[in-house]
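This document starts with one chain, in the form predicted on its own, laid out as structure tokens.
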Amino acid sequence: MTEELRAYGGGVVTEPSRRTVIVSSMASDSHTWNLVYLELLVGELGFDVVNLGACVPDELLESECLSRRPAMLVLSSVNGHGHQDGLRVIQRLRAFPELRTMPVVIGGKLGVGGALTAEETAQLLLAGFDAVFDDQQGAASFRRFAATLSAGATQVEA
């Protein structure tokens, strides 16, 4: 029994676990600075982060989500093709029964002509995204969304 567990009288100690969030770009986007920023932000929110990097093929996104079962998938776009790529990717992910309830969000520069229209945002949500964060929004709305995810816990037997 460790010293820490003795302090709790040798009983069952519940310690919070850090759940994993996957951060990624999509196949057409080679930008990485946004992913570094997101990795730091999500880490500050108390999650472990797996950063898949830039130009991630759809098949790699699928296999990583299936094997890791993350608390959330965060897709980021800077090249302006996020709306188009996001529609394709979310349909592929939601086709897997195991991934139908996984929270998936998309953000960044999602259109080449500026901010998305309300109709384009609605398309992404209807396709299966849980939230859409346009690059005009600050990080506060993303932080509020992430805070709604349960922290989870593991039990350590003393």
The other form holds:
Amino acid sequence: MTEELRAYGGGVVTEPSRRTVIVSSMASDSHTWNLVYLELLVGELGFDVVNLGACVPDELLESECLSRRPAMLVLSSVNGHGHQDGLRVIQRLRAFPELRTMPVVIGGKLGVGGALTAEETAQLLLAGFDAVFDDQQGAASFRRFAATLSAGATQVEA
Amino acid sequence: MSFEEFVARRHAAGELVVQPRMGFADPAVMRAGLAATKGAAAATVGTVTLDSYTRVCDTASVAHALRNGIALNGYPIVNHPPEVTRGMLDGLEGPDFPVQVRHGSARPADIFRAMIAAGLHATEGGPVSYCLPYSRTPLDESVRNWAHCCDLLLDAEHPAGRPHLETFGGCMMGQLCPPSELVALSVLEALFFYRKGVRSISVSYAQQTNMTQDQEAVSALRRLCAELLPEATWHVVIYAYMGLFPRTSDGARGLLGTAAELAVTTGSERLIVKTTAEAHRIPTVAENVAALEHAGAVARSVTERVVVDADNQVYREAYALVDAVLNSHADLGRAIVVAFKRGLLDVPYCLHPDNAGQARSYLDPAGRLGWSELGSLPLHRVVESRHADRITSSTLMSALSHVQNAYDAEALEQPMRAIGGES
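Form predicted in complex with its partner chain, following the form predicted on its own:
Next comes the full complex, and the chain you just saw is listed first.
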């Protein structure tokens, strides 16, 4: 879709009814059940989902975001390296002017010692994440966040 | 004494060998973890679990973490020099306490070299099980890597005895993979090692959702290994449930106890434990020791072996899968790649590009795992495909948390019953 819009750019285009969300792990994380679940959940929220799968290198994440310009990037991590990996990844993504305003959220089990401290969460937000979802929060707060995006014809469940 | 001899002797003495998954970045902490494992009141072997960066060959991130005191989720065996690892093991690892390296890498050559340089001879994994669910490495590259690593292991001198390889194929995806495919993959990886010349092997099987079905699976695994690995010494290693674990301590202990029961009733020789912290975070050493001792105690309390019909449904399906792969190509590595390409092997919910992704599993009301979509799996004459409802995020979540909820509910109900008494 984005490829075509770019190729034939300049004219007036109609906003497609479903926008794309990228669901992804980060480079060191091999877990995928979280991604399978998120793919279904985000799809039910009215988006098309591109699921990049396990162990996504920073460069692939960047190129996918640059070429697809998603409505949101959802990073999920459960191996305990999420805090360190997330800080690196968000700084790299925000370094691209085109990706400065892309909504990016992170969630899962982000530290090796259980839930993140308030300070660690603040670091992630300060580095450029729009939201941080701790493992304990469940899907409700993520659904509410996703509902705030202009997702075209999105109908969010209560 | 080698890894295989230690396990064989303990089994002959009527003991289940129990093993943690444990890995810490700091050699002193890793050593303390091994010492505590060795000292636990159970028949234990030690584990050095590597960190996630080492698994994907990202030694730069390991170096960054080590320099800056950032926590790693395991022991970075490639970054630590061999003499550091030898020192970490010195006086602990030996005939009475073998140590296995656990990693999860589809590109494990540097890990094998580091392990061999440190004097260790036992590890685990496999060309499929450490590629499809855990990496982006193409399957044919993983097959080549693992063939090369078998050579590395066999070419090295191992004063302690024959090198030992364990398949991880019986644990694919951790949960919701039908047992027959777990058995087939474990057998195929064992045969892959065997054809490369490895003669000391263990075959894994991860506890799933139904005890009877799990017992059938282990019986099928034994039958296929007996047929296909005639000149190897092999044993069965059970993994305590690898999916979402109970959140209550009693629920977690209950599920671990069931895994120990599965191991003993099926004559399995070794058990990889899980702890009460599993649902929450990486466990402490003390939590690991408690899990080892609990599993050992449950194992000692179980004496009966179960009698399973050798020609059960899991066996018939696993046989059909293995047979189809072996008929795909004379070279087993090629055969595995071809089988995945054609969908003769297809792991439900696995996102790897080399997995067909057409097959789907479901949990039936009795808690048995079955197939809802067969895709191109060669099982059309073996199983009746059931039409399950379309999967949604919430039905997937209930399948994923079925075991967690069952054991937590049981744990939470017990005190109520005690208070209420007979009514």
